[in-house]
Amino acid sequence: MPTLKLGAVMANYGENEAQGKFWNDAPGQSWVKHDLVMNLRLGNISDILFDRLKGVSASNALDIGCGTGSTSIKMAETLAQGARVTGIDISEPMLERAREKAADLENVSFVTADAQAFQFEPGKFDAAISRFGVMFFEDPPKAFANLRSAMKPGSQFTFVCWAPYEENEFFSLPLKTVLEFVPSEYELVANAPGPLAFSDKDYLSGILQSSGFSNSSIEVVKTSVDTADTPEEDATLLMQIGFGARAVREAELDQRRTDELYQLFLVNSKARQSDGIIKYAATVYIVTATA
């Protein structure tokens, strides 16, 4: 596969066909649009990120799923003055707007490409992170060995990943509310390329060894997904992002019953908001590893 130029518009989605469409549709799309309020939602799990950063000296960083592009400004502001960070996605609607946040920023760079097939520069960064961006690999070994030799030998890999299922009310609780509301069979496959597809952790320690990663660390950690919005505003948000939202696609109700949904989805929002903030229980692996 050609070497892709910053910037460039992939032709196809290297070797992730499905994540590629998924990310460049509709949810890309949705991610978008939300994205002042998702990075809000986020907060938390960001700073928890960005606090295990400290201390780490980087001239070249790279940052993996980017998304819209706030984490690698951040990590750009992070770092010391003159370091260049480059952020990877597979979403040309995130990347877009990423490249509008971060246009008068000559330090901050995206390339639209799949991280797992992409031809790096070997040994180029001497940092790696990501903020739930490395879970929808086709394949994870071989994207974490082509991220590791992207790397210069030494340098640390961080990165933030969910925990399971149950942990995370900002998922299992939209999607009880829309399988209790139209009862039908929706499976999550272990390890599948997803948000979850890190949540076992003895998996995802098999994938950081087989790919060639050394003195790597899970920390489990548990802290919430908080949001000022309104739980009108918040009942409309999931139900057009995340596990809840899938579903509710997949069950093409009409409006009557979509307006019957809503309802459903304003009584949780009502019933976790306190002194104005709307709380999801969320717990999260911080992950480090040496490449």
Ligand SMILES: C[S@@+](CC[C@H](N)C(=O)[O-])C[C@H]1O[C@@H](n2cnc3c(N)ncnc32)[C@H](O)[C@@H]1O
Second form
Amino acid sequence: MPTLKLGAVMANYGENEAQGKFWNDAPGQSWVKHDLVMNLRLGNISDILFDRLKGVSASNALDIGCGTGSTSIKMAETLAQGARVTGIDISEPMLERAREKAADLENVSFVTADAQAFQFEPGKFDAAISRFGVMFFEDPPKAFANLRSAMKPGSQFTFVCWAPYEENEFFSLPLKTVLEFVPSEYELVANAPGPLAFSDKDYLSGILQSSGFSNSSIEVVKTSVDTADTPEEDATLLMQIGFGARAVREAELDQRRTDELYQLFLVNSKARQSDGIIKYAATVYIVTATA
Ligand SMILES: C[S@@+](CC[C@H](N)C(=O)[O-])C[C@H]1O[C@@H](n2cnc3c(N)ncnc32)[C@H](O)[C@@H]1O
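Can you return the structure of this protein in the form predicted together with this ligand rather than the form predicted on its own?
The next block holds the full complex; its first chain is the one shown before.
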């Protein structure tokens, strides 16, 4: 019987080997392939994040774990003319896509590096943001202290991360489906690097505090991940991105079983569709803190 250790730590790639491999390998490439669709799905959450950024003025902003650069570009559009945005990410395929998208924007640039260990110029940035890009560090207090040192004292860090698994159907529904289909033991390792690493608010607060951030606030926001994709497109995507997809990969199913599982994903997607929109309930934390 296969054992699925979701969220387990497999350290040995400098300071973030497991995540480095993950985001440079098939999962990162899936994000690139589904870039447009994923950005649309995260649209509600982006709107909430940028709404909270309305009062922030900056001349030099940092986007952490920027992926394919959509939020870096949006941040540049949001800030006053002349402001610069730097996106940092550990995934070369995702940054390749980011660089293509920002090719005409001379004020947006990208750095390929592990944000936990990268030697930033101290106090260089007067704002930092992240959409789901800060939950993947092997050593979050060290990473956050490093990020804080890159920020000007008094400047604001604003990011969004996921609340617990049960409140996020985009993760939980596909995973439940896989686990019913492939009888497996699995464990969601609390606080392990991964999408849910900061779903425990006390743990997150402790990291912000121990890394020297002050005035931290964690706002719980209920929203949804929506898509106008067809159920077939949705089921295909969920076989490639997210916890369900990870369980699918780890189960190493043959083609016949993969096709059977896809049919179950399709049933879920059809059941979630109403008026042409497929909707998954989501809860996120909007976090702000002062460097
Ligand atoms: C869930 S994706 C989010 C991407 C992007 N922020 C977005 O919203 O589309 C997480 C991102 O964090 C990046 N990442 C993970 N660990 C990292 C690290 N140690 N340093 C920099 N980036 C990292 C991944 O490569 C990936 O692009």
